[in-house]
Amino acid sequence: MGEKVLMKGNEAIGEAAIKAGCTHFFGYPITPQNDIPEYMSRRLPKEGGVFLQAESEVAASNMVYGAAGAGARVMTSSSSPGISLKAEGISYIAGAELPCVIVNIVRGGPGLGGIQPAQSDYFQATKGMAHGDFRLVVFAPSSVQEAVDLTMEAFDVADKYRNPVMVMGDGIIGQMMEPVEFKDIGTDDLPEKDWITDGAEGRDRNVINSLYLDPEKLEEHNWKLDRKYEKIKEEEVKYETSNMEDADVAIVAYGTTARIVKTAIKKARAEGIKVGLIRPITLFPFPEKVINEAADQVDKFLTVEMSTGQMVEDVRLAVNGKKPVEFYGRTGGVVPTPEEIVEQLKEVVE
């Protein structure tokens, strides 16, 4: 365990990649993220890693597919638009089953959009971030503590996997200070990266391609990966519950809205209002279960974001059509208030 100091998220999500390993990061300004790539410009270096800002993100995106293919630990980070430039190369990096961290600090959209804090790229993190049958597993950390521990847990599971990780938080995330202890989660139990191109002395080479021309080889691809997501689903699901006990509504949440959410909790609870919140860690994989299993005990289910519904969509899957599922959320860089949500718990629950 170390010593608790306070820093900001974006500042503790770059010290915790490189107290995890992190080597190479390749990334291109962009609001609310830039404290990320200026963080690592000043510290990576001094511990012998390598800082490059590309000159676009779609640059940077393929230079950590290079980094990667090469065996290194490898970050990038953006924003929104950002993320969507570099879309491809991420598509790429996933074909060809190379581990790196993917951060996301989301500002609000569509297009430009605004710098203030939103969730509105559940869509893109979770299910049409670019071309072809691939997932990431995504993180959604509601302090900077917790994104410190899901960025470097990050890259471990990146390694297990041979699969991009996000993380991914929001401006308030990236932009507030708390205290922090970077612990030592990290495993000693990952495979050998007997894949990489480092050289082929002694052995035979290695190629690292994401090109099948032949469409049955590339099927056989896509089947793979896919099994690969399910035994993502399998072993990799996080989530928090509170005040479930007793619930009579499940609040769904994530992110900073979550902390939100819990502050409301008290406020109806306060009220009368048995109400409990199923905090989905992994946006994906999803926690499709709990949810599920919670729709046999509580009467109605309500999903907060700061977006126009996103996620709401699967939690009406996860719930399978067993309660109702109602949905409150601001949009465009506003954050809900704790009364707003309250209010909104009333509507429901009459």
Contents of the next structure:
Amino acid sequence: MGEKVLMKGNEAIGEAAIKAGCTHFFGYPITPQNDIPEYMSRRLPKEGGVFLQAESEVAASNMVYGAAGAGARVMTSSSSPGISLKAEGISYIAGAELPCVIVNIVRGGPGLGGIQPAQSDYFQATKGMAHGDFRLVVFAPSSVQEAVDLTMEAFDVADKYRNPVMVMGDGIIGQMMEPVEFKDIGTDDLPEKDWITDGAEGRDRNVINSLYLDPEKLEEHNWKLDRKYEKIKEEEVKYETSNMEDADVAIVAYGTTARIVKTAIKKARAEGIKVGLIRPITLFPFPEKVINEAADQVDKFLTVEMSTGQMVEDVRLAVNGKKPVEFYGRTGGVVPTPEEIVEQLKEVVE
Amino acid sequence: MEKVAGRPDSLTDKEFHYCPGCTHGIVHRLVAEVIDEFDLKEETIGVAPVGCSVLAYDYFDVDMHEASHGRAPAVATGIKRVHPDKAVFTYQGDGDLASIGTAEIVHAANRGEEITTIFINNAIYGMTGGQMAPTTLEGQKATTSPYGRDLGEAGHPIKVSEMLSKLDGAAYIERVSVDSPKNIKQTKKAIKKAFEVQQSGEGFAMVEVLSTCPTNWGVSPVEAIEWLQENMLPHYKLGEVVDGEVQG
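Output the structure of the form predicted together with the partner chain; the preceding block shows the form predicted alone.
After this comes the whole thing, all chains and molecules, with the earlier chain placed first.
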């Protein structure tokens, strides 16, 4: 166990990556995630690694694609419009089954949008992101400590499944300072990387590719990927519940919003409203089972998001009609207050 | 019986899929011969492109990494930064390198990225069916320039070698052609030098190979060679390119 240090979220994510063995970082500046490439440019070369500022997000994600294929632990980071540009490379990385970590410090959109915190990239992160049948594992930290832990774990999960893993925060997670501890959570039973392109010395050559001109072969490949995602659904679901024991209403919220909801729940409970929280930590795989089971207990659900309503669709699918699911959202970079959430709760309860 | 000639070790036994008269096969062979001669078969990572040579990974018997349209220099950058002691090459056509991938090639060259790029210029999009390329000549007909390329509308046929040679990171750039045995020999010499430059760590190296596309030009293989000589050679001058000037 290391000692606690006070760090800004973005920088802590960078340090976590280095501690997790990330040797290569390719990125492009975009607000509000710039502290990550800046931190990596200071720290990585000193650790014997490589930082490279690419000419664009498109190039950066394709550099990640090359470096991942070459066997490196590699990361890139960006914010919403930049992630859209990276999506091309990410589809190829997923198609070719390569591991890498992508950090998205989400800002408001669509288009150029704004630079304030939002959760409006939920669809993009969890519903395929780019062309083709593929999924990312998506972690949604709600504190700087959790951002650190999940970033470290992301590298192992990426290696374990040979799949890109996204750590999705927002400007609040990226910019706020909190004490963090860098725990050694690495696993050592990861599969050997015998598929990399490093020059075919003493072995048959390797080819990293996602082209299948024969539709039957591509279908076979896509079902193979799908079986992998099913396995991820079985093994990698993470969530937190609080105050659910006697709850009549369950709020579903993730990331920064979930922190604000926790304050709202304290206030609401002081006013006699029995409300609990289900906080998805993985957005894919989505904790649908715990939400479905909660539907046998609570009367209603309220999903709170910094978007016009994206995760609420997954909550409704998980609840599967058992109970009503209401939605409250602020968007465009507006952060909901605990008071507004309590007001919404009162409406939901009535 | 003693075998006196055959495919280079660095090519697989797989038969090329290229059209009759297409010169990809010649260039593939030259690249493979150079890899063999430098004994780099187990130290080379190739980056395959999109376009007609998208299946290059089936032909080069070395570690290969497929790239998306235009991004081969970025993918190669990622690979090279992980394995700086290995030989990394990209193989790209004119649609790939001179259009959708302009940013990637310019910046890889400008960084002096120690990779070798083989740039096949046949002045047309091949695989997608004969559309206009950035390298399509003035007046040349293509499916998206049916009346011939109009400079006023479509801009000028881009001289990639001249452009890239202006960048400080570009250590070696030569334009060659595979229209004659003499020029094929020169092409091999250039490819060799491009790999040497990479190995010596001098910077970015590129060989632009003027090539044919009988299918999409709508001519016979023999006429294609003649068309290249009569139309491409005057615009795309052969030789080493230094500071935007061909050293003839």
